[in-house]
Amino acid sequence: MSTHPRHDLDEIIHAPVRLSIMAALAAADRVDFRFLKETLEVSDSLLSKHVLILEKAGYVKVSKGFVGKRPRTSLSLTDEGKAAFATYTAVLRRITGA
C-alpha cells in the first residue's frame, strides 16, 4: 500500500504566503523586507507573522541593518530552508506528475 505524496508536504511551507516567501527567498541570495512585502502584495504585520514561523523553523534567516540612518530589514534562506524548498518543490512535482 503506498501512501499519497501530499503527506510528504511540509505543512511549515504549505500556507501560500509562506511558500510564496520561500519561492522569492530561492530565487535570490537576499531580498529586503520591504521589497518583498510589496512584491507578495502583503502588509508588514502579515509579512512579519509568516516570517516569524519560517525563522522558528530554522528556513529564514532575518538580518537587521541600516542603510545611512534608516533601518533595513533583509532575509535569506538557510541552508536548512532550501533543502525544506527543494525537498517541497519535489514533492509538488510528484503529485503532479511533472
Contents of the next structure:
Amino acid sequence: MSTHPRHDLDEIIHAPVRLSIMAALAAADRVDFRFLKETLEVSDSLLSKHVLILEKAGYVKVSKGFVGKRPRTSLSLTDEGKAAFATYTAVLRRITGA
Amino acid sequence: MNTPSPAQALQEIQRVEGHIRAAERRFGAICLATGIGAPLYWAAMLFAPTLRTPVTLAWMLFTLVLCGLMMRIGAKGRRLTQIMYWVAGGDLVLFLAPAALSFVYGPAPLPSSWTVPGAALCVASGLPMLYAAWRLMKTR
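Could you present the same protein in the form predicted together with the partner chain, rather than the form predicted alone shown above?
Every component of the complex follows; first up is the chain already shown.
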C-alpha cells in the first residue's frame, strides 16, 4: 500500500485549468465567468468544460443572471468545494514541505 | 496540458490569488474615490447653495461612472464580503446625516452656528468608504 501524499491529491482539482478555477473561487466569494476567462487566458468552451466537471463534482455553484440586459454567469465554491480545496492545498504543502 | 507538479500548483494558486487581490484593490480605489468625493459633495451642498445644481449633476455622473467601473471588476473578494455590510450600513447613516441637515435648511445657507457640526458631518460622510478603501487596498 502506497502512503506517498501525492496519492491524496484530488484528481478533479489537480489539472491545470480546474486548479486555477478552484484557486480563484477559493480566494473570492464570487467570480464572473468573464473575469475567470481573462485571468486564466482560456477559451469560453474550455472554461465551460472544466466548470461543468467541477459543477458535477459538487465543488462549484454556477449562477446565471442579468446585469441590465446583459447575461452574467457567476461562479462560487460550494461548502464541499471549499473543503476539497483546503484538503488539496494541505496535501500540496505536505508534499512540498511548504 | 500536463498535470502540474505540486510546486507548480502552489505557484499557480498564488498567481490566481494575486489577480483576486488586484480586483479587490480596484474595488478599494473606487471606495477611495467615493470617500473623497462624498465630503466634497456635501460641503458644496451645505455651504454653497448656488452650486447645488451643477454639483448634483456632477455627483450623479461620478456615481454612474463608478458603478460602471465596479460592475466591470468581475470578482468579489473575501475581504469585501467581510466588511461590506458594516460599510454599507455606516455609509447609509453617515451619508444621509448631511442630507437631513440639507433638507431641514432647504436652499438657504447653513446658519453660522452649524458651520463646525456641518463640516464634521461632511467629513464623516466619507469615512465608511475611506475605511473600506484602506481595508481593500492594503497589501495584507
